[in-house]
Amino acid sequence: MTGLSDQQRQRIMAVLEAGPLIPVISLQREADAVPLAEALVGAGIRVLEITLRTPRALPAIELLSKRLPDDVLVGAGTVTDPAGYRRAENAGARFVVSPGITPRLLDYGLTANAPLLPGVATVSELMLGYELGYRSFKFFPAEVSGGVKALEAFAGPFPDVAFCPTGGIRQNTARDYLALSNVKAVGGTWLTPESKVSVGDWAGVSRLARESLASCRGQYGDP
């Protein structure tokens, strides 16, 4: 059986340790995807995850591809199918994620150009990309499927596994996953509210990722 390569492994690790946090984005307008980047970019975010929920995602991963090659590592979010990865890889993105696995997404990212951080909620489902390789892993949703807790039980028989959690972080509870020696990096969607992104808020925008990345240093206080 043909398994992931020592240099895929290594590529999707890299995008993990260029976090620690990687904001999760649904952008409704094309428009907000460079100034969104910057205010990120500018508070010491490395790695955007634009999921493929809405229509400009695809034009906003190509957009940053082009304008933003050496400030961040934009991957593409939500993929589901070989269709929808190639339609990513075709954008410019970096990475892929997966909110879950299938065969043929995992056959794919074995040999794909953009490396695959594929997601799991179980250990079995783990154990399928682990038999072909896979060492990296988004985990998801994280708070429903157990939260920290279960990180720590997945450590126990897969101690060379990495995560990255989302679903149902925040803020104040990114600290307690990123304390975890498997995890290597926390996404969320709370980075980019839409009520901040909406009106153009970038100041804001950058303001909450400073925040959120010194409090997860143990450095954020009271402003």
Ligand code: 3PG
Contents of the next structure:
Amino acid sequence: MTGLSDQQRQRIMAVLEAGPLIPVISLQREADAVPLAEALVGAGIRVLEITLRTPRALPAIELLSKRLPDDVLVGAGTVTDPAGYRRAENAGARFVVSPGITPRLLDYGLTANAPLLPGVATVSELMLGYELGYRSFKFFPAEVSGGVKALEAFAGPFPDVAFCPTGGIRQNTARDYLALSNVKAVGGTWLTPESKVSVGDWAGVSRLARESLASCRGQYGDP
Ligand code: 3PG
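Form predicted in complex with 3-phosphoglyceric acid structure, per the form predicted on its own context:
Following is the full complex, with the preceding chain placed first.
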């Protein structure tokens, strides 16, 4: 069985290391994509996950990959099958995140242009990915799947696995996750609240991102 190449492993790790905070964004209006991304980038955010939960996601990924190619890594989230994966790649997604795993998705990720961050919630799911060579995973839904304590426990049998937990994480809990040696980045929707995005409060989005990064400082190697 041919597994994930070292190069693919490094490519997804590079995405996590560009974090440490990854906004998980469900865009309602394509016109919000650029000002929202600029507000986040201005605050120091370098990775965005645009979820394929709205029809605006693919056009927004395409737009951002053309307009801000050097400023931010834009990936696609909520990818659940190879067809969605292909659409995300064609739109220019630099990485792909799935909420869970299927054999077809894991298989597609082995040779995909955009590296895969597969979602797992249990050790057995992790082992299915691990067997194929995956060493970086989204831990989802983090808070209800055991949170920080579960990730601490995963480090015992799998010290070489890195995680990006998402699901239920907020500004005041992100730092607890980032304090773990096996957590490289943390994701969530709290960074782009609908209450701010819907009214175009880009200064507010920027402020929240800055505050969130500041409250995590010291937990991810920042002086
Ligand atoms: C995800 O897809 O990662 C989650 O929907 C994020 O969950 P949150 O809204 O609790 O941050």
